[in-house]
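One chain follows as structure tokens, the form predicted on its own.
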Amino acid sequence: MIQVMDLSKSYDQNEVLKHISLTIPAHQVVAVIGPSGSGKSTFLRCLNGLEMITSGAITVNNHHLNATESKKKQQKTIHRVRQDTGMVFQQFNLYPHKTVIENVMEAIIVVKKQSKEQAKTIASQLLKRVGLQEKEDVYPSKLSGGQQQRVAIARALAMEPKIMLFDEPTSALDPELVGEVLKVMKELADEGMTMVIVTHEMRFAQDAADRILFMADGQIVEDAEPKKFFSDPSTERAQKFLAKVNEF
């Protein structure tokens, strides 16, 4: 589903990613852990075209980026990718001066070119699997961040995507919303959805990811199943960041 070859990727002199290569397969729920300043929002960026590739090459489901292209060429390829790709980011993004229902329905009637009457059937549908039908017709500013995010992944379904990209979901929540939003994201995994998570929650990424990206340095420095990388890190790196962690 995702390939990356001898990813890189710099701002000016600046080397965020350094020479990543890694497959992630249909269906499998990726969490991508490590410290601030690593690397993992960047390496999401990348995958769905957010931050142009300084060197190497991207395949996310049979599309092709590679950084020797021309610029007209990878956008091209990048409208394709973002087709097949639903992303959250941290902060909601939501249209304040849209309900809840519109907001959700935008994409169906502008990308995918529904009727109104087919995109309110799709949205309503989508919040109810996120838990939020009785707010169809609530503005984004009556909900709580947790209800927001929701709506955000209700959004991000609407394109029907092969994979979804979480960035760091919750970290703008207070944390007595967390848990609704760790959720939902748990039963697209248990769905089989295709998913990569930048995310601080530790006991999520134990729980829902099937592997675990540990990022240091613009490197992926482990790639593990959850119950070996959180009982036995092979690193230092790893074992002082958990160590830092289990602090709190």
Ligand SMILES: Nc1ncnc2c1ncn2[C@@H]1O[C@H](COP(=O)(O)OP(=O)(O)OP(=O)(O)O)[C@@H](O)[C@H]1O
Contents of the next structure:
Amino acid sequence: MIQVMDLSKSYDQNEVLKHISLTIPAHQVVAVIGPSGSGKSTFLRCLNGLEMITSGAITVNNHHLNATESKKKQQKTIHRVRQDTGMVFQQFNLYPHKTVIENVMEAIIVVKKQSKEQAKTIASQLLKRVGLQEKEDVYPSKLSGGQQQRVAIARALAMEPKIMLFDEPTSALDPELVGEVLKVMKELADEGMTMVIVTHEMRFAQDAADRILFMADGQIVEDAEPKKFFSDPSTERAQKFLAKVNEF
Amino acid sequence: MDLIIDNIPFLLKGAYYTLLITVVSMFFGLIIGLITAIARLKGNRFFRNVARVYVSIIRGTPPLVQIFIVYFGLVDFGIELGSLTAAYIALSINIGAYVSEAFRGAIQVVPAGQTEAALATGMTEAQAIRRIVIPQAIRIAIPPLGNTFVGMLKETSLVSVIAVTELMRSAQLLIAQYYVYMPFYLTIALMYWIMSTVFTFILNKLEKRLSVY
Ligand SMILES: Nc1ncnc2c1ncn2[C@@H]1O[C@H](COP(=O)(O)OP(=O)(O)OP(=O)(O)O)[C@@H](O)[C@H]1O
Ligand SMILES: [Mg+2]
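Okay, that one was the form predicted on its own. Can I see the form predicted together with this ligand too?
Then the entire complex follows, led off by the chain already shown.
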């Protein structure tokens, strides 16, 4: 489903991702963890083209993106990749000038070119799925963080993505609101969605993920099953990281 | 006092032209300004520079000179404009530069995450700008645009020099006829002030209406 080949990403002279290669099969739930600044967000954003890659190649859903191609060609591929990839951001990024249901309907109308009525039906179902059917006509600013993030998930699902990307979806939330978002994500995972989740929620990574990618200094230092990773990490970097996390 | 009351219809006609010129120039200025702002922020190198130079020239030259260039200067190129048309054109181009600055500031204030979220759902950059960024930018831009608008209302007095009988020139014509200054100037000052105040009031209402979220 996702294949990354020798991916590198630099900002000016600063190499943030260094020769990353991996394959993520369909229906797999991957948790990406690691210290701050290790390149987790950058890696995720390369997968749907929010960052242009410096070298290497990425294949998402049979769309082939190669750093050697012209920028125009890459942008075309990226546009197609985004059609079946959803993304959820740490800061939710809901459209503040649109109601909850309009947030979800937007891409169905603009990108999928479906009618308003169809979009409304689909959006209603999605909001029901994330438990917010009674908030349809409210503006995002009137919602709690947890509710906003669930709307953001519904908005991403509106494009019927085959892959969902999450960048620290619960990091901006009050602790008591984290659970409701994780619950929705867990349901998605159980339904077989292919997911790549950057997270600091170790418990969730352990429970919901099929695989842990531990990143440090722009590289994937460890790639293991959750059980193995959390009980017996093979690298010193990961051991130190886990020891630090467990202090909290 | 009788003098004023007798000539109120004439002055009101002048005020009507002042309003007309303001609204028409603002309308085209908004279009020019929005296009210029987008060109400056998202255009390729060529359009970016054209937009930048346009704004720089307009802001760096007196509006009176701009009006003369459009009305008198263009005649040299065989373009003879009616004074009202020249007023519309000169003021629209003038106001467009200021409007573009207001829009540019507002567009930059819309968080990058908004565009990213839109792009991530599969929108093109143009769709993201049109559907997500611009609507938010317009709301943010309303207060500065309001100031520009009121400024425009006052600036229309300049086109009296190319014989557009708006409020200012109406007063001057009356003064030339009756040889009294103060009553007429005070009256039109009052009329300008009332129009500005009403504009400001409407804009505040509009701002409230649009900021429902
Ligand atoms: N737009 C940018 N321009 C320049 N440098 C950047 C940019 N974005 C990220 N970086 C740098 O790239 C490195 C990796 O950043 P990234 O955001 O991917 O880390 P992260 O693992 O997601 O960290 P965190 O846990 O804090 O979110 C950091 O050193 C950061 O300073
Ligand atoms: Mg990050």
